[in-house]
Structures are given as C-alpha cells and as structure tokens.
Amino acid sequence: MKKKSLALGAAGVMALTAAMPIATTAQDPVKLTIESWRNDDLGIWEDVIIPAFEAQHPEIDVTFAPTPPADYNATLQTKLEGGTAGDLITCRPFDASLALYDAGYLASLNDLPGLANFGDVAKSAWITDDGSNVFCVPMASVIHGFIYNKDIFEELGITQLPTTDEELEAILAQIKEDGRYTPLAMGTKDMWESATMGFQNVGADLWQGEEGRKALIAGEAKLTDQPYVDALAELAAWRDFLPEGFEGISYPDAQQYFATGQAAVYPAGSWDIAFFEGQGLDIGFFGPGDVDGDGDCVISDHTDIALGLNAASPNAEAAKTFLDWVASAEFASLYSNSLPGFFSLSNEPVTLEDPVAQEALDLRATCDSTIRNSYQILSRGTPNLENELWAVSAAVINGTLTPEEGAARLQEGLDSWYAAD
C-alpha cells in the first residue's frame, strides 16, 4: 500500500507539472525605440532597414517612432526632459544636437568601433567644438535643388533644363502662361520649407557657399549684405508661381499637390525623391544652377542626419550594437538605396541604383558644395537663426515683409546675442 501511495503521489506531481507553464531560459528581446523627424520613412524602416538588423540580432527589437518634422525639436526636448524619449535619437546637424549633448541628453560615442568608417568632414556636424567627443553616428547628407515632372515638361515642350536663375524663371513663366499646371508646388504654412527649400536652396550660390557662411560666423559679413537680400528677393519672385492659397498649404499638402500632377516643379531637396517615386511619378532633378551669374554654381550638400544614443537609455549596450551596425558598409548601401536622395557619409563605397538620386549626386561634379548657413554656431542663441529664417522666408514669400525688412530682422536678431570671437 505504501508503494502504491508513493506512485500515485508521483503521478499527481507529474500531472500538476504538465498543467503549469514551463519556465524557459530564453530572454525576451531588448526593445529599442528610435526618435526621428523622418515620418516619410516609416515604411522603409519598418519593412527594410529594421528587418535587416533584426535578422542578425533577434535579441533586439527595434521600433521607429517618428514625429512630424516641424514638431520634432520641441517634442524631443519635452520627452528628454520628462525622461520618456526613446533609446536612439535621430540627430540634426551641428548646433541643435550639440545643445542636446551639452545638456547631457546625448552620450559620447568615442568608444564605438564603427566611427572609424567616417572621415572628419562627415563627423564635423556631430562633434564638440574642441573635437574631443563624437555624439552621433553620421548617416547621410542631402542635396538641395528642384524636382520636376518629366511628363509635364514633355507635354509643354520644355526640353532644356535650367542652369541659371533666369532660365528657371523663364520656364516657370512659360508654365504659368500655358495655364494647365501650377509652376511651383510649395506652401508657407509650416514655414521651414520656405527657408530650407527656398532660401538655402537658391542662396548658397549668391553668398558663395562656404566663403559666405564662414564670413557670417567670423563677423566679416552681415545678413543685410546684398547676397542675403537677393536670396530673399528671389523667394518673393516665387509668389507669382505658387498655388492659389499657398499661405495655407503645409509641407504634406504640397507633396500631394505635386504628386497628383497639378504642378510642374517642386522646390526641394534630394530627400523627397523616394516619396515621389513611391507615388509612381516620373521625375527628374536639377540644381539651382548659377544664380549669381558668375559662371560657377554652389549647391547646398548638407550633412543632414545622424543617430545618437540617449544618455538615459536603460538599454545602452543594445543601442550601441544597433549604432555600430548603422556605421557599417551594409547599412550605408541599404540606407542609400532604400532612401534614394540620402547620400551616405561613410567612407565605404556605395553604388546607387536610383537614376534620379544619381542626377542629384552628379551636381557635386559640376558645383561647389556648402551646408546650410544657419546650422553651425549661429543658432545657439535666442532668437535662433534657423527658426528666424523659417519665419522671415515665409513672410517674404507671403508679402508681409520686403526682402530688405526680412534681412534686417535676421541681422537684428543675430546681433542681439552673437558676437564673433
């Protein structure tokens, strides 16, 4: 009887064990969240980039969580201050990200092996002034210019792309005269595009690129000088070529306006190439050309985007694993070809598969390059020059400020806090 009781007891234990969940030694994946302003890229991150990483690192689960571009800086600041920001922070170039690093929100990445794949120019937008700390992994630059609808150009008999400001205005006037299409698809509601896709686009050639940008920093030039007034005057001239009610048109609205074939030309940067190709549009790309008439051209080839580590992330080691992959040759090729118009800053060679992206990249061979003149040093105070450029550029296009008044406001704001060393 005793043996039988023991047997029944064992059977009972076995039955109870079978009914209970079995413990496993496998750990749940570490979850990482990426903060970004690139909401247009959500599908590519979810469908292409993240799966490529997770195939090699199933122990890490990555989520791309973008914020609309105009809201990104303020939203990110609020999240960082409140301790709710993601593990990985998409970094704007120069001052905005340097301020986050100085405030302790971004971690130093000096010990990241993958940074060896980038040269000094690539890292210059995400490094401290003394060069001692790199705080974001460079991802890509973007090139400013104009996207055009090839079908509309063919229909209107426009066979020669503009290489000067005068030629561009002649084409826009021809399109307006025909009356079937809006010449330029852009609005001023969000303001930033007026500066980024307008002022910085055509202005780079007028102020002689790096020469003019560095002169502003050195205090040897002012925003009231003729090149800057001329850049704002160029924007004022665009008013006649924009859609009716452009003051109420946002960036996404303008994208859809062009994507639906209502406009012939879209003032842009290479970052918009992937979006319009995704809409099935047959597009091409041309640069601002020789705006000042001196026979040379300068383009804004802007160190645009990088990825950093939230210093407060509880998943720092997993985040560094992802960042090291972002620094790899695999990511450089994947990113450049998944997002045509974003050009890798890595030393690793990348073969572009997209012909429109190649058209933009080819401008480097014929024009000098510069970066946006408000991004380094000149936006560290209040009023912030970058944000002032948004407001002033939009106001000049709207007609509520003259180019001269706009330039004076920009210089007055800069004078209120900035003095060259």
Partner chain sequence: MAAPASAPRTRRRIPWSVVGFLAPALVIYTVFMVLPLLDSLRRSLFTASGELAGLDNYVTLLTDPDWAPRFWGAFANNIVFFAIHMLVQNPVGLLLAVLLTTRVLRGRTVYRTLIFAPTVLSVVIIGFIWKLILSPLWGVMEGAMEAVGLGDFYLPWLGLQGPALIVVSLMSVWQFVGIPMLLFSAALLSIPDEIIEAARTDGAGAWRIFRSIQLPLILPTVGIVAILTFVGNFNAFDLVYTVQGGLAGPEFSTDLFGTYFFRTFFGFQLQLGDPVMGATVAGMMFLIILFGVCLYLFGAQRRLQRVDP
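What would the structure be for the form predicted in complex with its partner chain, given that what you showed me was the form predicted on its own?
Just this one chain is shown here; partners and other molecules are left out.
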C-alpha cells in the first residue's frame, strides 16, 4: 500500500517536472496573462483563440487564467492592489471597470488602432463619463428575445412567429388553451430573469431604446413615465402564462423545464442558446418585436464583456498587440463562432455557423440596439437601481406590486440619490 502511494507520488512529481520546461524554455517569449471570470470558456481560449493568436505572434505566449465569476471582482481588486494581476484584464461593463480606470489600474486605450472597428454603443460601457477615454476593447454583447421550442410550435400548428406583443400574447394564450404545454418557462425566485429577460427585453422598444435610456440619465424622463409602467404591465400579463408555482422557480429550474420540452417559449438571453442546443432541443429565436406599435423595434443588445490593459503591466507593448488583434475581424469571427450567443461588437460583419445564434444576430439588422438602462451611471447609488429592478420586476409578476406602484418605487429610489446635472 505504502509503496504504491510512493510510486504514485513519484510519478506525479515526474509528470510535473516534465510539464514545466514547456512553460519556461522556447526562446523566452513575452508572457501575457489574461484575468477573466469566464471560467466556462477556458477550453475555447486554450484550444481555439490563443493558438490562433500565437500562430501569428510566436514571440508572445498568452495564458488565460480565469477566476470563478462570483469571486472575480473581489479577487481582481486584491490582485491589482497587490500588484500581482495579469497583463490583460477582462472588463465588466460600466462602473466596475470605470472604478478600476479611475483608480489608475486600467490604461487608456485611445491610441489603439483597432478601436476604430467599434461603434459608440459598443464602446459606451467602457468609456469615461465625458467620453474622452476608452479603456477596454469591447468583446461581446448578449441579445435578449425569446427562444421557442420548434417541435411544440409545429405540433400546435403555430407557423407565424410573433412580431408584436399582441401576437406573442395570442400565441401564449393559444398554448395555454391547448393545455398540454406551459406557454412561458420562467420563474421569479431568482428575480434577475424578471428584470433582465423581462423588463429590459420587452421594455427596450417601449422606451425607444437609446433615446429613452439617455433621457433617463439626463433626467428628462422618469421611471414613472408611461413606457416604464407599460413595460411592467407587460410583465404582469405574463403571470397567467408561467408554470404553476412560478414564485418558487429558479433560473436553472426554468432552464431545465424548457429543456425537457414542457414549455413552448422561454424568455431568453442569447447565451442560453448553446445550453439548449447542447440538450438536443430543436429551437428558434425571435425578438420582442414592435412592442409599442410604432412600426419599428429595438432590442436589448447588451454590452457584456471587454478586455483592458493592466496599467502596471511590464509587457504593455505585447499586450497592446494582443488587444489590437482582439479588435480584429478574425477575433470577432473566432469568438462569436466559438461561443454561440455571445456576439462580437465589432463593425466587421461576422457570419455565424450556428443558425439559432444567427437568428438572434439578424435582429440587429432589422431592429435598433440598446443596452440595459440601469447599467450606465444609474446604479451608482443606494438603493441600487439594478437591484431595485430585480425586486420590483419580480414583485410585479408575483402580483404583490401593481405596475404603477412598482414604477413609483423605482423612481423614488432613484430620486433619493440621483440628480441629473
């Protein structure tokens, strides 16, 4: 017994020492480390993205070193303070990264040529409030809409996908009438789906996207205005279509419920596409459509992830080379295709191999894009608007708040600390 474990230990040590030279020799390439919370993507970075870069730049050796998402912000902060953070920092959108830039941990990237490939909405999440400094290269956004089960739609003879909220409600009512399937797979227990897949999804068109979002920040619009009350009212109308006991259904519950073919429609973020396809489900994607009936549509095309440069990096030049490549069309295509549901923010056209992801991406062609209205500036104070949106959206669906009461509470919370200047 003892001999065996000794032998195993020796084998382990040998394996370790054997693995080490790979990292240390090879003509001393510049080493770059990427900090990230996307530990789910480790395989894709190691097998697809980094090899593609290193093939062009053998002098640079890139390591992807993710931290679990829930720990990322705190761990990164500690590493930056202690001077042990990697050269490249994956950027959360808006204030979390802005705080890092303001503290001098992220470098300004204004002179990076590749940034020309990105539009203003793409850069909006990683720019100073006055718009003078961009500090991360936008990588991807997520698009909201609805995923539907093609088999169920076929079985019930639904051939026309909805393009307005009335059409969507008619379809949901038809599914409920039939009785075999739950129309809408969502719960309110975890709350964020109510706000993100609900409020921001159907609301974007109601408040005219960017126009309404900027008006809120400028103080010209209030959350008690009709579009916001209407968005909450849309959510209240969903109540009849949700599964029994939806108050106790969490996000993974709803995912599994839809994945096992018991529900017809799933209010989605595009990142869900890969999961459902992995479960072998035959799905399609449609947007919230023209919710306010004015003939156009706006989708929530939310800037979610970017890459910045650690201001203290000793390898800034190599890191900039990598960032410039991240801004290229080649990276856009690699990334979007490796991670269906995460869409490159680059202006360069990207063709996706995944048809469902392409359906979601196609919405950009027919609809305007906006980002979630609580993310820029408005979630800086206490109470935090994003947290309030979660609680209020869930409460409105649960029926413990009316849409008017919910809107009043959102505005009251915002008024208590925010005044547009």
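Just so we're clear, the structure is a prediction, and the values are computed from it rather than from any experiment. Numbering follows the first chain given and starts at 1. In this text, the rigid core denotes the largest set of C-alpha atoms whose superposition between the two forms falls within 1.5 Å.
Across the conformational change between these two forms, the residue of 218, 353, 60, 400 occupying the hinge between rigid parts is 353.
Of the two rigid parts, the smaller turns 27 degrees against the larger between these two forms, judged by C-alpha superposition.
We note a C-alpha movement of 3.1 Å at residue 124 between these two forms, with the rigid core held in register.
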